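Only one chain is shown below, in structure tokens, and it's the form predicted alone.
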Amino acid sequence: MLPVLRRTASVLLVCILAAAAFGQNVPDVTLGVTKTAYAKIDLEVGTLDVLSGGLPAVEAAQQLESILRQDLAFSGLFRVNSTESGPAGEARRYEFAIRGSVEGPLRDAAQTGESEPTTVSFDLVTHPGGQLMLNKRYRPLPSQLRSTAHHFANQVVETLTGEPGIALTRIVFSRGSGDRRDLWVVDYDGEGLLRLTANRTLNLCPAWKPDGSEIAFTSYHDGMQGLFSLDTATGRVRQVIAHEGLNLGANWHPDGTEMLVSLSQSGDPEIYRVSPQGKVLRRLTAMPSIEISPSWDPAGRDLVFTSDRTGSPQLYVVDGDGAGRRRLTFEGQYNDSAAWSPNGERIVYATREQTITQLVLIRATGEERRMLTDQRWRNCEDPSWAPDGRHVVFASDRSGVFKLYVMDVVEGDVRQLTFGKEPDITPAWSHH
């Protein structure tokens, strides 16, 4: 009987039994990465004018400024309020500037006990020159200040680059240990942490529906593993499919009409296409091997997945009918958790050499293999792309417990996303 693949060290200890995969005689390849300076847009976030509202309005203005600076810096596209010098030691000149004002509510919320909206105006202008590029006016309640700043940051990114921003996106993941792990969700910047499930069992491997209305995930009910879906508006959970054996690795089609999933109802795990109601639409693989961790390309035509048909877990690509199989990876003892970039050009995945799991970036055609992490990170698992195709969230136990981190794959900058003592695993980035 073939060994069952271990999707990740954290997840498949509780999902399936893992055994050592057979290695191949593959020559060692060492790649070097050179730090490169990347062109960025110089942008100043100015101090917002407080027109009325007293201290609450001053605090609101400071919060908005701080979040705007952070969002634009996190994008990797801007040098925000930089003090760096330009050529020949000249002071850096900003190309654009954000100006704006805050007007506090007319009614005194402290006396009335009511939350009143604040009026916020933002202008994006050329600098110098002051030509108006973008103007937005908002009426947020105190609880909506963060989303207001995030929204305008996204508008700035799109205006100046033509690409959508990611400041309003969220990341869902599994937190906990042993036989109790719940789904949680957090804003892209680490704020807004919220628990989604509390059913006293294992909830793993969440996957966002492209429109954000549902999250598919693997869970256990009465000791049986099944695929479930959580309605993000109501919190209602429904069962999608629950066959004997594995029901693992849901991945939504880009149009949201179906999912990929690994089922072992016929023996070894194989890849299937299933409807959101749990109807099996098509079996895509039928090999005497383990086939798991499927991921659609952004066009919904091809999928990448893990198979041990050659003895060690490697990545393969097939089309939506299961035809045209081609092998993508030839290096690494164990390759898994592949995820296609939003533009379809690259694939990020986890590779294990001896006892350490690291992240790798590769062209969808198989060229330009590049290590994103090294052994200083210890184990890095379960990468998921941001919709900008520049940032990846993943789980790492570099601190001794698995937490989530976000990496800019262009520049290599990394920031920690989640904190605490409980392990955080299997993150998935929302599409919007």
Contents of the next structure:
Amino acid sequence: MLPVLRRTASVLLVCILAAAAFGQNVPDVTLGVTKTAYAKIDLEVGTLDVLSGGLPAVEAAQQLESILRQDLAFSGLFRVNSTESGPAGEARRYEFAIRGSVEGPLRDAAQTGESEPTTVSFDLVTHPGGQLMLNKRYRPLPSQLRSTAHHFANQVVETLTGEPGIALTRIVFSRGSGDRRDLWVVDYDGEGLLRLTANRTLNLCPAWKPDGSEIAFTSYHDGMQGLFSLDTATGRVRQVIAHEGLNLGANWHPDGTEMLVSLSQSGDPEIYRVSPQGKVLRRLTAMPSIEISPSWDPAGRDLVFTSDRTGSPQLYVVDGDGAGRRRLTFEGQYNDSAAWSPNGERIVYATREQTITQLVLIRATGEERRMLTDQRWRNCEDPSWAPDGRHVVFASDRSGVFKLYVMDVVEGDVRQLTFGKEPDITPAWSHH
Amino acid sequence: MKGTGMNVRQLPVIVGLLVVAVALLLAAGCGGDKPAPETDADTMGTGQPVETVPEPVTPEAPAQPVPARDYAAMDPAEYGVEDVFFAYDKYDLDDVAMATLAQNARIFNEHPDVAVLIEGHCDERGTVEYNLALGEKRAKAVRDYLVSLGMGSSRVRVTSYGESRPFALGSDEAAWAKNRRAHFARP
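Having seen the form predicted alone, can you show the form predicted in complex with the partner chain?
Every chain and every other molecule in the complex is listed next, the one we just looked at coming first.
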């Protein structure tokens, strides 16, 4: 069980509620991250019935319920009943309930040496009333119980909110120090940690291809930087592009057919569109300054990026031809690492106040700037959105070493995602 | 230098003496427009930089020849090249940096076959990507200055590690100052 670090979020919440109250002319579909702040769904998760099987079936039922509860709580969309009986739990009225059952294998895996599937059935019903909204049946092996619970959690989220669930998403990041940083991937709940590279050099700034089939990243070969791509099915790494200088900050187009990258082959870092094979399709900037950190909007029309053309790094937006430039940030002397939210409404980025880097949320139009973190967090860097447009993963050294944290930007809740002594940086959340 | 029998470990000393000698030449008005006369490095230590009498070179190699040092296989710091440091969030060269690079340029001119990799580094403050860009700016500022001092640009490659490979650990100005540097490495 991951520790959930609950921050004081009342001020944040008040701001959101106020914004929601005064923003009633805005259509509901565009409310995005503010929509659910005042509309949590009360949901009761019942104990799963064990219809057959021995102890393994009981344990499977407990594991499924535990993961399902955690997923629904992490979504930020539900108030889930407590497993501890008490007056607070009983007093609440639930709008929906989840009922489930498990039929264990007839033979015990410990005796047969083979793992047998468990039959799992989940119902989502209205409460009270019991009208069936969703029924799912699964036959997972013991090793598949986690993904089974995640899958049903996503089904519940999509059924009740129309939004994609994030319970099966993963986060890729760079772990290590000194001469070596490797890419690792972890499930969104901190489980399933896996190392992806072992090439004895720096591997940084991974970027998921939207379909999850590839991860582009920056690495070094003979001391020189290049952009590489890792096939997530085979683990094979290929070189995409390796021009003289920086080959940095890849960001896939939402349709997966090309990516943005910063190259400094012309002298200064500039933003380019390149094909997945590394062919330069178009140069988007041409300034004698640093142009880096591009991020497509979810429609794939505009991009936000960092430029220090005025003497300090600031965020700008241009279209896919490099035209129509507008400056997005005017506050702060150092704004970088922008990430455009999946619903297109907002942009999260890193700003430096004195010498501490903090996270900021801003509308894509440049309004409603608000801080997501404060100085108690020390440095917070490299934010990346979950596909639900509600959660952001970032790196913070609040514990003394950079580790990854996940924030619900609506509630302000934060949980630590990765642990251990090695620094974890540049996380990227998968699109599915 | 191979045939002179010079102890190449004295190289930094010799280079230093060469600097003094050139300075003397300039001070004496002998420098001017014309280049300093070609001198045998072996005679530089004799204090007779202008009038040189080359010692006869033994035609036969010594029984136990001192192998020429393979500078290409050495870290530049081993033959006297020094790193250059920067102010916070800056990539311009101050007077100290330019003096260091002038010294480095002389050493590189002594070894025209040696190539070098200039790595740009940053302190831990700021974002990973911006620091990679800033590190490259620093490395390129150093390369450009060396080129302006006559070093062939084909001998110099630049790369950036940003904040990823700090020389000093710690979160204070003492550590940060050590980490804002252009480091000379073997390519």
